[in-house]
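So this first bit is one chain, no partners, the form predicted on its own, shown in structure tokens.
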Amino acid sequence: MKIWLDGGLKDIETARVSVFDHGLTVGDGIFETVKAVDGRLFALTRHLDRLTRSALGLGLPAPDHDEVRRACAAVLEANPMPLGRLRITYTGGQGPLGSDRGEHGPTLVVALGETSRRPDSTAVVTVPWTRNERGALTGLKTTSYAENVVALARAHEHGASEALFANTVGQLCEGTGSNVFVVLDGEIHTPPVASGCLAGITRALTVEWTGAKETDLPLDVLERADEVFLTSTLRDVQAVHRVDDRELPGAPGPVTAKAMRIFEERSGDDLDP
């Protein structure tokens, strides 16, 4: 296994970052997680966008995007995997012990790691714990995970692949790793940014190839809509069969399923849309 780290190709066993890192030391970095699928990559273009989003929010300083590009097809070269998820993580780099950044500059790690594809249904939990709608944070896909490492250690003694959150007013906001979606009377309702959901790749092109309405949802929409799915970098549309103990029987319903499709063929005609 070949790593991308500070301007070139590593084996796994000699790639090393300092233990300075502020993204070790204090979260202090961000990610995104790219499909790879026979060594093409699926977004890129929109994921190195959220990238430099992400930078700028946290204060970093824009990512060099030809760079980040070279070192992920150099990844992929070196990997040859029929399906793979690349991880791009750009942290602060070698800084002091305490939140104060230091002057050495960013770090820029790209990974590349095989994987299987997603069933088309899954289990999903509401936990107790929200989503600061209004946090220094929100929108920001920061390397600061571990409030999703504890909400998806829940689902997982659950049953489940997936928790989600409302967020401090009591709105359905989004999953650990994934956005959420719902069909009432037929339509598929998404909440918005707004609401301190993370502004998803397949979530925005999911609106936009199936006309999904963005509105303001109550968490407890989730014990009446007719049918839930997710969608994420590597679920893309994925129905949920099962929330918290209510059974979703049939799923993917059939609003789901035309999404699924949907997604699935305009995926395949543009990999970079």
Ligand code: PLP
The other form holds:
Amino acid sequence: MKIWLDGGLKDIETARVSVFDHGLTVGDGIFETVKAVDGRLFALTRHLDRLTRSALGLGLPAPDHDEVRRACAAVLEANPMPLGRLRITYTGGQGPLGSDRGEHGPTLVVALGETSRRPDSTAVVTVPWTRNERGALTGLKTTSYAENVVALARAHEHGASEALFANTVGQLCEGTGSNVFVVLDGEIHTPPVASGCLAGITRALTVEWTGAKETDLPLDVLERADEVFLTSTLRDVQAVHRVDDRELPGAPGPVTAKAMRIFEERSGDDLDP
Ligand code: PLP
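Now the other one: the form predicted in complex with the ligand, given that the block above is the form predicted on its own.
Okay, now the whole complex, with that chain kicking things off.
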């Protein structure tokens, strides 16, 4: 397995970053996960734009898109696989042991892992912890994912593959690595970005292609929604068949099934050459 680090391809066994890299010591970093289908990347330009927004939000220098594209192409070519998750990590680089950034430039790592198609439907749980819709990091795709790790472990304990958060005012927000949609009276709704959720790329395409509405939704909408589904780079559009103890028999329901179909048909257009 070859990865990109420090301006070139390296063998995964020998590639090393500093133990004082701020991505490791203080979680000072950002990332993107991009779907790779037969060596082609899905929506790369959108991912690079979000990477830049996250970098600027964190006060890191804007990443050089040409370099990141070169790195992605080299990693894809070196590791052929039918379906992969390409991970771009960009950190503050080596720094002092405290939170102050050092003089060192950022670290860029691009790696690729094999993945498989997700099942058409899944179970989710809600968690008692909240997303902060007004935090310094809200909306940034930072490497500080420990809260998501904890919530996902809770989901796995309950036989679910995703955990859903409300925000601090009790509105439905997002999952640990996905956005959430509900169907009410035949209409599709998803929380607005102001709820504190990540501006998911799959979410944006789903809103554009299905006409879903961005609506403030109380968390208990999950107790009455006719259908629920998730979106993310690795899930695409995925139906939910259980929320906590509530079964949603027949998932994917008709509206979700249509959204899944539309996404599958349209997403072929967004593969970057
Ligand atoms: N929300 C969070 C917290 C995420 O980490 C992700 C993706 O990793 C998403 C939503 C979905 O975003 P995208 O569709 O861009 O993968």
